[in-house]
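Only one chain is included here, represented as structure tokens and corresponding to the form predicted on its own.
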Amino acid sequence: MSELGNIIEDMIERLLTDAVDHAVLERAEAGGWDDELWAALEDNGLPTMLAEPKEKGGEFGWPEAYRVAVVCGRHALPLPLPEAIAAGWLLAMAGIAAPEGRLGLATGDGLVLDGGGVRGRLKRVAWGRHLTHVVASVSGRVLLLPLEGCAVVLGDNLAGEPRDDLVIDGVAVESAPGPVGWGADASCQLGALLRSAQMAGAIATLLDRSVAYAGERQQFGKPIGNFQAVQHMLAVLAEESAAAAMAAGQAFAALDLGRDKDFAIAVAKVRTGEAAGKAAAIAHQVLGAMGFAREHPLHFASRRLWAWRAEFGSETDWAERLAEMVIPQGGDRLWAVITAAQQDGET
């Protein structure tokens, strides 16, 4: 781990530990926006940390972004910081100047380029009602869309986070070719990458809370963590947490090293999504009814996991992409493809 990455992780960990509590999360799920917390993130340069990325001579890169996204997931940060980081990177790589305001990230599936403008509907944009601009990829081009005057159809996900549809009608946009080596849906790939890191962080929170509760909850005169069945469940949860962190970390490493990012991102989204379902089930088994109580913090992590695993493509969507990459290689090449991806992540 790099010293710079350690500094960034420690800084945002301290910030979110102090700032994100039960009351803040409840207000966010009622549709609110925490101006004070967002200002603190901006003061520390976090939303724009990749607006001048290492590829362009900047100080920060994907290893640091990974640390930030994991901590965001660990604390269930109720703000679109990971999306802003990815949007800033996309604009920088496309040579588009980042505007003042709140940047979001969206897939461009529902948009159609029409001369110098664009029309269509951006679906389920994270925190869309609170954004000033959205960055999306359409047909291999990066678009910067101003949202002033756009219609907003309010919605939310299972965790109560805003997921709004934005109706775009002839809005003039800035656009440029996407970064070299990325497909037509770079914004979707980046969203999947960041969600994988956030899920790894949230799963780590489930593990911590489950282990702590198992050591405190008494049954038959001793902590439930002393029972072999509970120990087995916690061991499986720890395995899933480690697997999720490894898959997400390798995907970020692939981007940093210029390796096969398409394969690594697909693996990360599939593996962290699978781990999310298993981890949430085990954590709620260990805590029982306590974990479902609104007053207990466990559900803030588990509900986000259930929601995030479906965003920017589900496990099924990304598994199909993996199949499209691997099947043409033939059976005798499968092991070489897998081991090459593992070596990339270890470099």
The other form holds:
Amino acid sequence: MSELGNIIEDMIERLLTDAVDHAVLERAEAGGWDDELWAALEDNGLPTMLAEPKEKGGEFGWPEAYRVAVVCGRHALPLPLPEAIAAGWLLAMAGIAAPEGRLGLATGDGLVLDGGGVRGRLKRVAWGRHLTHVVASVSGRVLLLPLEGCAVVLGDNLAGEPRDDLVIDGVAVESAPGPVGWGADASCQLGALLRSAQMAGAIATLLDRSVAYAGERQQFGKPIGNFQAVQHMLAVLAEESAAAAMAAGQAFAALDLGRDKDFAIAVAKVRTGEAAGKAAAIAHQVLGAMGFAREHPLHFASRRLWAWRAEFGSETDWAERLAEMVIPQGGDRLWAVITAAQQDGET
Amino acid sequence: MTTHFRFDPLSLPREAEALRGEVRAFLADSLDGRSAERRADTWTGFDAGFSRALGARGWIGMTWPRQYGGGERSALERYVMLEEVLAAGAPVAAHWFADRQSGPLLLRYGTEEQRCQLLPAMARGEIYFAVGMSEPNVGSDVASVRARAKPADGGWVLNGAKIWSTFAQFSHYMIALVRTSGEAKDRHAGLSQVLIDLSAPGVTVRPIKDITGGEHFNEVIFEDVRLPASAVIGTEGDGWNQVMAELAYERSGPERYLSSLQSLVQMVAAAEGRGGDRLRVAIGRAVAHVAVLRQMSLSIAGQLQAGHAPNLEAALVKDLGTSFEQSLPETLHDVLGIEPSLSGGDAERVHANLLQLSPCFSLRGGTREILRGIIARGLGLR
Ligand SMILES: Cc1cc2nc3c(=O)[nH]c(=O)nc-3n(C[C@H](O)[C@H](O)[C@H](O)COP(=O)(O)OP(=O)(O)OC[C@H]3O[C@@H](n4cnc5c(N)ncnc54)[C@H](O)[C@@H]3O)c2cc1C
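Can you now output the form predicted together with its partner chain? The one shown was the form predicted on its own.
Every chain and every other molecule in the complex is listed next, the one we just looked at coming first.
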């Protein structure tokens, strides 16, 4: 792991350990926006960390963004930091100057470009009501949409994170061709990529909390972690956590190393989504009724996992995409397709 | 925040990727005409001719020193060779244990005479090794082995029995874990790894039929078998630690997730041109699993190469990998619903073979339950 990655992970880990507690998370769920915390993230340059990305000679790249997104997931950060980072990267790669304000990321499939304007509906945009701009891709172009004056239809996800529909009605937008090698739905792919890392982080939290609880909670005169049945549940949870971390990590690495990113991102979303369901079930089993209580923090991770695995395409959607990549090549070429997709590019 | 394990993505070096093409070309040629169900045997397929051909290429003992017939290639080049032969369904069983375990063990602990005498022939694919851990009353609790070597005339006399020893009937040697001092109650202390010439007087090898009807594993009985002093490999009484040190290598290789790849190959073949949503989604999900397991296994290979001992990681990957291997025939049944039959088409025959083989994936080399215990220990629960 890179030294740079370690430094930035330590930094945000410390920041969020101090700043994101139970009260903050409950307040956020009631619809709040934590200005102070967002300012602290901005002071540390986090939302714009890929605004001048490695590809353009900047300091940070996707491996560092991975570390940040995992920590966001670990702490259930109730702010759209991962989205802002990816939006900044898309703008930079498209050569569009980033505006002042709060940038979000959305899939653009509900939009139509007509002339210099755009109309349609951006669906379920993370923290939409609090943003000043959204970056989305439509037909291979990257769009920067100013949100002033657009109608907001409030919504949220299972964990109470804002997921608002934004009605865009002929707004003038800046647009430019998307990054080379990215298709029509780059912003959706990036969303799936981010959620995979956040899920890996939230699953790591489930593991930590479950292992700690199993060591403390006593029944029948001993810690429940002494029971083999509980140990084996936790072993499976650890496996899912490891698989999720690798699944997400390999996708960010794919962007950095020039591997087949379409393959790697689809792999990440399928595997982390699958791990999410299994991990949440095990953690809740191990924590018993305590984990089912609102006052216990376990649900901040588990409810997000149930929400995130369905955002930016579910396991089924992404599995279909993987199937599209391998089936036309035939059974005999299956292994060759997988190894080629995971090979570093010529950079 | 506790970090229990690490899995950094590994980039294969250029020379390892270059080797891939060479291995593929060789396999396309040497496996031409091999049936689909025999490809599904993977590392339980025995073919001395194939092993000799692989040896002639320098692909057995690839990482060993040249003076002992090795190729001094990197562990990552060996990894690429391995994943290619396994994915193609090549019959690698004959030389499997020699290449994976016995050779490295002799390199590290053997006498100079043993190395010179055995390693070059192992690397040529001519001398095969069996593994002797299990006994009729010794399964998961390996430390309770009863086979015993007693000092005699400057050497040893061995009595006891080993069981389930894969392809011992065709192997030249066995490396067995036996008691050389102390009593059963001493557990790990007093166990040693010994090298046994299976053609020695007093050794009886009896094949045992398995559920496929084939004879893959064996009972091996020792009656007053005389062993030279040099038969004890490494330090007398330290066999347990030596065995444990081998395990990270044995647990995380590509053989721990590729055993039933042919089920997936058949699913993809069935989906060409047709196939409903369920089949496509099942394929996509399985491909995601293969992709992630491969990255995990490679990550461990990288850590081993760097001199780390990723024991927890290796146990995690083995349990994940073998569970995945076992899920594939179930998935195939679920989405294709074909009757498994050795007299059917390719898909039916592969399915028949892998359904029968799949129970052993989570038994051989340490059961699922034992692995989960090791993981729990790694998590600090034991
Ligand atoms: C195809 C095949 C090839 C093999 N090849 C070889 C070989 O070449 N050389 C060799 O030495 N051995 C070989 N083995 C044997 C293999 O190593 C053993 O099967 C394995 O170690 C388990 O031992 P066992 O079968 O006696 O099961 P047991 O140990 O009797 O276990 C039976 C069941 O009880 C469970 N169990 C046991 N102890 C515990 C515990 N403490 N906690 C929870 N559950 C427990 C096990 O997980 C398993 O589910 C082979 C096995 C197979 C199937």
